[in-house]
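Just one chain is shown here, as structure tokens, and it is the form predicted on its own.
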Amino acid sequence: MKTIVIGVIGADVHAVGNKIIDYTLVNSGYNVINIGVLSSQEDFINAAIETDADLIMVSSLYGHGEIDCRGMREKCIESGLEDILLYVGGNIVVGKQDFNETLKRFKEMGFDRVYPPGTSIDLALNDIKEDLGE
């Protein structure tokens, strides 16, 4: 069974999408490793390492998830996690931007996937079963 670590980074709260993408993954087969909301970069690490996760998936709504998730690849390769999956969703820049431009410096930041507000967690799941080779 693969493991997803899931959780909202920074000083965001917004619950209930975690909660739903938590939903969704256990029942479609995954462990999730649920860190929550309020979680540093380190506490996404800290729990893949800890149980050898595929994937860590963060969430941000609060649009400050560009500064949250900046330097977040180079950790993961610091602490011994260079194949890990990286992806990111949400509210994650201030204000309305041009998604590719988005999707461009996240990808230059090392994230996998990339999604926009509003994405249906099904096309993550579709995502997530072709990066694990499922």
Given for the second form:
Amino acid sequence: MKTIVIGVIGADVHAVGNKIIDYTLVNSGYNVINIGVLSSQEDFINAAIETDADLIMVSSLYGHGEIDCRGMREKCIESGLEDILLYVGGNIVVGKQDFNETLKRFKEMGFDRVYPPGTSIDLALNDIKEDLGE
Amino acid sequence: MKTIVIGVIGADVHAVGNKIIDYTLVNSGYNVINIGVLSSQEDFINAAIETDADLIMVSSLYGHGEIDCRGMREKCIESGLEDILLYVGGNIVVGKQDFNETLKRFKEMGFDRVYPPGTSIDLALNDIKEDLGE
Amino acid sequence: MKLKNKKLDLKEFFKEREEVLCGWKTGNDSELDLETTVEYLKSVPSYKNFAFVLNKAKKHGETLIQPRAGVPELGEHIKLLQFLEKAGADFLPSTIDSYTRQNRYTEAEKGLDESMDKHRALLNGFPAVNHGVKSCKQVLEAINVPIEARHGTPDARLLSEIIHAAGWTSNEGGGISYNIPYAKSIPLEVSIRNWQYCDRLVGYYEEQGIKINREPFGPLTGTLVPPAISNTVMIIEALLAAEQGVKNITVGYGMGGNLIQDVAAVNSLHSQTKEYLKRFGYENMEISTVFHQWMGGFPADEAEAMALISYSSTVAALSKATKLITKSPHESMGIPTMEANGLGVKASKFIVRMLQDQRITRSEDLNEEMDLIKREVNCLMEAVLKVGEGDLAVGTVRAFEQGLLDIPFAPSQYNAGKIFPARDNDGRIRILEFGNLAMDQDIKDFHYNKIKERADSENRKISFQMTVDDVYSVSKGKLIGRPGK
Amino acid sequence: MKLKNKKLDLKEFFKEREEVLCGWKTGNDSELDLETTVEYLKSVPSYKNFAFVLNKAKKHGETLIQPRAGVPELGEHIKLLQFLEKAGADFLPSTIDSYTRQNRYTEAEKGLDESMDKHRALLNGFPAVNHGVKSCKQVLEAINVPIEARHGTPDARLLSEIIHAAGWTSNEGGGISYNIPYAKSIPLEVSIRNWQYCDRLVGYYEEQGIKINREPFGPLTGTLVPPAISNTVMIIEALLAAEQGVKNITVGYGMGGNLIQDVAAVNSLHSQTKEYLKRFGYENMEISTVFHQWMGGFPADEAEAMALISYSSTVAALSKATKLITKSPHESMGIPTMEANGLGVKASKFIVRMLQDQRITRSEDLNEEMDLIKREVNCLMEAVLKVGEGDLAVGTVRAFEQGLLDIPFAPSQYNAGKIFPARDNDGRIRILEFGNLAMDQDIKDFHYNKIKERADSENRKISFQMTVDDVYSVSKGKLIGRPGK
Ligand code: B12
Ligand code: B12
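Could you switch over to the form predicted in complex with its partner chain, since the one displayed so far is the form predicted on its own?
Let's see the whole complex now, leading with the same chain.
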């Protein structure tokens, strides 16, 4: 059973999607570690280390995603999580921006997959399957 | 008292604006000759000759205004109405077009004043006053 | 011509048909042979059959969406309809241009040619007669939902022949509703007789086992029409159509603007249409209703227009109409672009789906409004039947002659044009001046009191100015045209 | 700290105030001297005073419009508000960014600086504390309608000081409504105590003859919140505020989606708030209501979003709420552009004006739904008062601890999070799993039967999947999340 850490980063309190992601991933047969809303990069990383997770799924809904996610890949590496997969999704920047730009910015930050607004967790299940090789 | 011929040109049956224009112009002290909907260029011109009118106000709502109004100025001149004022208003072309283009086309056809969609008769009263010099 | 509400004799119908088909060159088309048309119509799959799809929607209590749309050139028209289907339209229209509506096929041809030359629409619709059966079939074959012809044609005989032959399984119109608001000098007996022909054609197909829908045009002039008047016209046209053998009828209503009055109007329209059909012995009729989004002057602002479209859809859904005909955010400007038209469809569809499982339960107020409309309709119907000495068609002609039936703001000289409507303090459409309208005195008193109440609250006298203010008000963002601010 | 529902002693309040103002450098501002603030607030003209404009609207039965809006940079923020005023907003907001909401002023400063550098908003709102009183005054002075601060801040003491000092005459929030949906690990007694401070500040100004409006945040998590739960929270926060001397209160409600349930909810919210205030002896209270357009996930399509905005406005107008808070067609995407925000304002304003003179008359159905909500609210209120042994503030803390009061989908660890809502067959929000919620058994049975009815009609068992389906449904264009097609 693969382990996925989920949570909502920064000062973000949007809890609904987080609960639905939890429910959906568990239903799809994953071991889900949910650190909830208002979580820092460190919270994610510590949870991943403790549970030997395969994937960290960062949610950011409230618009500060760009600020909140900076340096996360570097921190993972520092903590010994060289190979961990990093996803980010929700409404990750402020406003309706050209998504290609956003994608580029987050890819440069080291995220493996970056989802545009309106991508429900169901639509990402295939990617997860592929990346975790099950 | 100045005399104004009003009517709706071509195969156009939009009668509501016509009735309101009638009411408004009479209320503003004009002698109104209303030839109604489905009127030809000849109908307008004959009414203007018979009543020695000062102004012909052509309404066209349904979109065929451009076809219906062509040659009207020439017909007026042929009929001896060299100086009669010609206005046109309503929704005079098909669809939401750049009004400057439309204006140009109708000015070239010899209309003295050309009104964009949404210009109610009340908004034209000043122009009438000015042009009829009262 | 002797008008009578009696099913046309088939032999006479065939004779007349020969003349009708000579109206324009496309009438010669071999695809208009009745054997061919019957065969083609039988091959139309049920999901493209209007009657079938309507019946299904009605059974499930759904409200389906139909835009207005039509451009002159064939390829463009098909593109437009395909776009609207993708936007979510459940039914598609082909709105016919105004020259065709007046049987001016030569002018339509000119407009069509010039539109093609200039790559700019110079006609306000699709000239189906000039295009002929083959092209109309191409339209049907390019899409996956039923098609209806929408027009405003007092003499639609040739048009009807062509569109049905092409597998379009619904035709809008009627002898009153496509004359009084759409013509100036065509006698009612002429248009009613012409529409008997159109209905007989549908009756003929019905006899061959082919279901075709007919839709009297409910909104009439679209301008402050009191519900009882349009409902009466709908019922008359349903009865006239039924006599010619039409079985599947959609009676229409154009939104008035007050929620309760609108819901009351649609509900009573449905029940009274069924009642009258039964009373006159027409069996196995399939009756549905169509709700037209606000038919009067629209606001120029597109966000406001979207709001009005959405509000109209809310009322339609709450009234449980089977079909909803949409407008676009360009309404006040001109024929909409494809994209603008699609926005109207999407917004409307969203609303009817949101409200699919909701209903307005009967309040006292709603019941009273329904009772009022029914009583008014009964007054008008009795008057028509009385002056017709038993014949509905004759009665209709005479009732209009005498102003017993009268439609506000209509251009026709065969309409008395004596009545004036105005809104009451709740925004319901009442009658300010009755002219000769055949209503009982207590009903007139009720209307007067309602309008008086409003006039008093606005500190003014009852006058035509109220009507004028109400004609403008919605386009200015208010239901009631109150003076001042 | 010993929490008690008792008006804060003025001396203690002043002492606390000194600490509060040390929270960030802008707290040192001389414009925060109470003499200066009182003088400035007194100079705010009545048309910019929230309480005054609300009272007037309520008297005339009007529904006024307020958008959500806030960007980090001062000049841009002013431009945005001016634009929205022109679009027709009757009230203006200043939505505060999320760092400020968590009192993380350093991060807010960073975000603000970077936004100015990059000419691109990196904060999701206007960091009013970082801007300080002077800048906030500039905002007020640039526009001609009242301003409210809208946030989601468990400890809004410094923020409240700054905004009121700047003449902003309304503050949204409350000890429950700005904690449970907006925080994870802040104890309720802390946030309630903090909001007593904010309310006491308003009470202080009230004592100086200055009217300031307070608005508890009704929608809570915005996600399938049963009306009785949010109404109970509103009533509690109104009572807590009244105790601190607040006089002008606007209780809120977030649209659920079923017309009848929504109208019932707003009507009973208004009457029960008044009832409870009276019962606890608060006199001369001015109570109005605010309706929030759909607060859950929005559809991505902008035409659909406009339809949802318009439908929400229709419900607001029919419920006769005094204020309507709008969304924009960009809602599902992100903070809207100025223009998109304006579209929402225009559509909303159009609808409330169209419906200004209309009302939904009481049907049996509406009355029953109101009775139900009132009975449910009474159950919850009694439970709170009981566990509080007479003290409302203490009761609230304990009720949440024990799950007697419970808010669905809330992030706070001080919320039990045991209840799950789901829609019934009419789309009304019912409760599928009650957890420990303090409701009478017959009410629970009623909910169960309603949900069972739906489950049966959908051929499935009652389960959390229904809740999940209902969370998504509106964004997919249906009110009820039915399986299949
Ligand atoms: C009501 C209406 C109808 C009714 C008319 C009933 C009747 N017999 O009167 C019905 C339903 C029958 C109808 C039919 C049709 N209509 Co129509 N109709 C309207 C609608 C909604 C309102 C018109 C109205 O009464 N407004 C209220 C009055 C008071 O305003 P008004 O007409 O604009 O007139 C005022 C001003 O324009 C101005 N004015 C008018 N003329 C002049 C002249 C001068 C010199 C000046 C200064 C001012 C002026 O003063 C008037 C009084 O203030 C408009 C769209 C809109 N405006 O929202 C479409 C509209 C005019 N119709 C339109 C069309 C195309 C049709 C149809 C062809 C059907 C179709 N395709 O949908 C048929 C036409 C049939 C025919 N042969 O003419 C189009 C025209 C398109 C275009 N120009 O690109 C419009 C714009 C709708 C649209 N966007 O598609 N229609
Ligand atoms: C409900 C809601 C709220 C509620 C939240 C209650 C709660 N505690 O959960 C309340 C009212 C409290 C709220 C508050 C705020 N909100 Co809010 N909120 C929403 C809203 C309307 C719906 C969110 C929701 O629950 N959707 C339903 C769930 C099921 O969907 P979801 O959250 O999108 O999650 C799904 C997907 O995104 C995806 N997903 C999520 N994360 C990830 C990660 C990965 C890797 C993948 C693959 C997928 C994935 O899967 C999830 C399940 O399918 C959205 C707008 C919208 N979407 O319509 C705004 C929205 C998210 N909020 C917004 C904002 C700004 C705020 C506020 C700052 C206030 C404000 N300015 O209006 C505060 C934030 C407070 C804070 N500190 O965080 C903005 C964000 C703007 C931006 N990014 O540009 C939005 C987009 C609205 C807007 N257009 O302005 N909000």
